[in-house]
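Only one chain is included here, represented as structure tokens and corresponding to the form predicted on its own.
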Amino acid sequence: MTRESTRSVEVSGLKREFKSKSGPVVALDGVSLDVGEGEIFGVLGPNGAGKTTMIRILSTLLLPTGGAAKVMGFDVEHEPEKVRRVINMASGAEKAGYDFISAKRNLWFFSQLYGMPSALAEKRITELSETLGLTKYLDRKFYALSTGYRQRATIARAFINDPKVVFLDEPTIGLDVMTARSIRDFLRSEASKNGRTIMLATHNMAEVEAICDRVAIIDKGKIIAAGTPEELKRRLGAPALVMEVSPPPKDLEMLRLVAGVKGFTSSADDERELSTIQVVVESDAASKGALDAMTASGHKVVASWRKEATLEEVFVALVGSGFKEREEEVGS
């Protein structure tokens, strides 16, 4: 996918405004960028960065407070009925269906909307039920799919109307590594063969590297970086440092400290009664500075080592934090 394709979606300093009684809360602040045809283009952000904003503005289901945004050629605020016409979308995180009739009944409904013949309902639901894997439960009632095959059922709604873009929020939340792996085929897929547009907002930074052509990391509702995930590692030059401490220590800041240090984030394994902390640093004097500060700090380094870049290094970069520090953060 090269950045000279034709433009599916295009985002001009699009702001988001919501009223609270404290004020008011910006949820975007002038984001910018273009989304090419056929391309896989990765939002990732922390909870609460503007992601699922964004989507909602460009299909349709909220209106900006300033800026401007196309989907395929058309204005998302002042036409979007014509938008409606050539998108869909999903998200993992909502009610997808109507529990009661069966997972075909849904995804027959959902078709209905958008007013396609049956014959044509009918072909549309056969084929991505064999491509997702549902064709065996589509009789079943929706309550009782399991988690995975109601995401599937979800997905392939998403992709009833033949859309030409489609925007997807947390498509994989909640599932076990071989239903998420299947959906990211599926996905690919529809780009690649179909020339889909597929827009997805995530914090999984996996799913961003496994699938995305490009991305664009937000965080309070500005994007802070953007590019192919190669690119965006690259800009770390050093690999990451690696920590086992014990015991798992209450905060970090003595890595603050250290020359070189650009950030870090930290994980517990509270069997093992230790922490994994990784840190970017610019250097391999940065990566000394901080084993020797975690020891100065009477704590025990149990293992180190370096690894390559990975996308959670480079928003650490970037922030200071890694997501979880920094929903952390915006929670307290």
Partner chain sequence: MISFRSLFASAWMGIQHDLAWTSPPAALVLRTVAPFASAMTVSIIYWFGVTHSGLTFDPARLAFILVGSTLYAHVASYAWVPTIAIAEGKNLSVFPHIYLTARSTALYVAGRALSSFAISSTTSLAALAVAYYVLSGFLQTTIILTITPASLLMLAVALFANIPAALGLGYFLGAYSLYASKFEWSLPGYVAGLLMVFSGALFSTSILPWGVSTVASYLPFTLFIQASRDALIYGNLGDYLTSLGLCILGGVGLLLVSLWVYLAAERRARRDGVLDRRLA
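We call the rigid core the largest set of C-alpha positions that still match within 1.5 Å between the two forms. Residue numbers count along the first chain shown, from 1. For clarity, every value in this text was computed on a predicted model and none was experimentally measured. First, how it differs from the form predicted in complex with its partner chain.
A movement of the C-alpha atom of L175 falling short of 2 angstroms is seen between the two forms when the two forms are aligned on their rigid core. For V261, the Cα coordinates differ by 2 angstroms or more between the two forms after the core has been superposed. Relative to the superposed core, E282 shifts its CA atom by 2 Å or more between the two forms.
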Given for the second form:
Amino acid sequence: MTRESTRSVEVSGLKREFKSKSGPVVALDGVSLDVGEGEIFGVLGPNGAGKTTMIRILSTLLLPTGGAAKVMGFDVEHEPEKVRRVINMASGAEKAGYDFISAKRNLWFFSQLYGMPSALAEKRITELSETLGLTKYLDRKFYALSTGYRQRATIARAFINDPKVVFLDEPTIGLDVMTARSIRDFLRSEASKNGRTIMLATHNMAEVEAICDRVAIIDKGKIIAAGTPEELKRRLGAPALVMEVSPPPKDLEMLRLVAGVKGFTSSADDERELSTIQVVVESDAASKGALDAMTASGHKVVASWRKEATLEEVFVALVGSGFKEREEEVGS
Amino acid sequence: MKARALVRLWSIFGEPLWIVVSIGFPVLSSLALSLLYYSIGAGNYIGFAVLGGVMVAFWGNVLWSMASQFNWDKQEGLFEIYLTSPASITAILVGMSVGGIVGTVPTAVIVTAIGWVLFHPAVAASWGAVAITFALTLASLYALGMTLSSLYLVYGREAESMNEVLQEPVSMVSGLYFPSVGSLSPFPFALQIVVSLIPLTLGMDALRQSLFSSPGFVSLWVDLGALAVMAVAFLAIAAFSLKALEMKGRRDGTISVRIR
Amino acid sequence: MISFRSLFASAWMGIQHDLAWTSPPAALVLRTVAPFASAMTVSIIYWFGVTHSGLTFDPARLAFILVGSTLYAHVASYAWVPTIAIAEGKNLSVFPHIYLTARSTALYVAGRALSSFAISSTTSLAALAVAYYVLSGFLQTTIILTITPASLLMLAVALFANIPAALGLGYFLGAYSLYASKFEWSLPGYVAGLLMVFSGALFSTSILPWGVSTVASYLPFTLFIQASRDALIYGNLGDYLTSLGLCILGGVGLLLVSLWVYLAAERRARRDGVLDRRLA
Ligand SMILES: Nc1ncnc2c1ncn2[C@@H]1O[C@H](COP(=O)(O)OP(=O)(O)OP(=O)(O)O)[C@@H](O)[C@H]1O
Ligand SMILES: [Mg+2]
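Okay, that's the form predicted on its own, but what's the structure of the form predicted in complex with its partner chain?
Let's see the whole complex now, leading with the same chain.
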């Protein structure tokens, strides 16, 4: 892909360290990525991976401690005013707004801070709230809105100034399926308007598969994979081998030794006394190797089949398989 | 209950800076009013301003840390936890009071020390009576605080604003800085009777009598008796209305209503 | 004009936010109660102290105290608004978004302070008027205040002239709450208390010891209260203009320094990532 002239976000070697009582915490550890104009770019990663930190840096709320980033060609560290003129951001977890002021007046307030003429602001508020299904609730005080509508108002606010780049941190967190879907539709349609770029951090795989053009998976402050969802699945995950094994193995060390096995997850079914093991493999040879290794270790493979990996599986395989492992890391 | 008191104390003493911050108004306002007495040539009454500074610390603590505390807790979602815990809310409030009193003592000591060093106010005290009076005044004041918290429970952010509205007028009519009841009071007799319903008023009257031997509204013993009655009465009202409001809250679903 | 719009919208939001918890007229009335009560307290202290110490009651002195007490409360009530606007903004998560819309949140803070100035000018003057009538009736004296169109105009000019100084104080306090987000709720007590002692509100700054009295007498707030007294009590135009001029001069100086401090604190806050940190 040649996005040379049309990159809206360019990140290179971005680092951020926080000081904390128990020593420095590295939230971002040399992240590099590019986002093209008009793209919806997803950022996936486990809790504490550094997603929010990256969004805060790109939206000029936080300075990096190393590396550089540009948004629409402006350096976030040295030209924050220019960046702010072309961006906006929102966090689904926060739902910013003045409690005792109506949703409409909250939106109007922000439009004024962006210096929009009132007539234009009114028009924009009407449009946004229509597409977001907020119209009926515009005159309610912010605190009296339900979580979902507060979130719609928050998202409307993030588009109020017609930004070229919008950063969203978990925009659909805590929403019912239908509302989340309508917000996704909204994002999709907004991104297709005059080359608007949307960068969103999320935990929702369906969201990524549904609307993201490209994705980066970050873990412990580093990008561990990037590409289109299809690419990720193909390159890292497909095909997957699923096998039902009896009795449930105590550990899966033997799979680690098989060449071409990229990762695995397992779930035990105590009633049927078997384990379902998913193995992400590089090739058919690796599948065969995995089956052989399992049999060789004295387990019976009751059934096995091939399956296209979902993004979730790719994610789990890349990032780690369970709490235990992560807790140990956190503890260390 | 003990736990609540301890929590309050931890949060105060675990953060030494907190003391520096909370002494601001009591120290400075009592300093300003002492200087006012001094500047008009009534230096013999400076003790009233110092005593006022001490008591305003407790009164402020009652309003801001007791009365509106439940409202804060409610917003933080803590209140639901209290409710579902087996301890009675009244007990929790009593715990908070004890914690609040102990936590305010350093402020009171600093106000007294500064007033003493700068002005040497004349004191003619019977210390035993002062101790009893002080204890009873605080008891009735914090019992009032409990009643207020139970009332504020039904309100949300209004509680904050009500505090702001209440703080100054109550300070004035209860005579924190000058005698608002008795022969020295500028108020008409009827008003003196009305303001005596605020425990702080008779408490201040009794404190002035026992500390400065200044002429009181009623005799010290009547003051003390009335304070004891009020302490019990406010405690009863608080317990009763907490129960009632808890029931109401559960029925109307307002207990877990948070603004965000 | 991006800045004028921002300022206006912020002031509008300030008024809404300050008065929205009940109906606006009721909120205004309730906001008059506190300054009225504290004006009554200090006036009664004067009356009580004088009458029970065998001194003569001086209505001009009472006027001095009455004017001073309502005006220091006025300054205190809008000088700490920046602090609260920031703390509240962080709590409601709006603050970072305000930061992202403009070059600096200083404009928003100014708007909030100005709206509070408008509210508090109304309520303090109402408190002064009510206290004046109540005390006149109560103590059966004539408190010596000159109320003419000219004196009121002079008072109004003084109120406006004090804005730079109060805003300056506001930015200092705001710089603190941008950064530390814990104790700002007790700052108003400090501000009110300091003004009570050092701005000549209740007694002449000359009774303060050592160099303190000199410094206090040149504080813009002291000069503001003095100018207001020149307008309402003494009626000396020359003194009034001197106090007013010095008040503006000192105020503008204070404003420039504190704005610089605020902007530096804002940059530091971005570096340390506290702009969007909510209270614990
Ligand atoms: N102000 C701070 N001080 C210290 N550490 C911080 C600070 N902010 C973030 N961190 C740390 O930086 C790391 C990355 O945090 P970040 O919020 O970016 O993660 P995230 O990917 O958004 O996680 P989540 O999915 O839970 O939202 C975490 O280890 C976090 O504890
Ligand atoms: Mg996050």
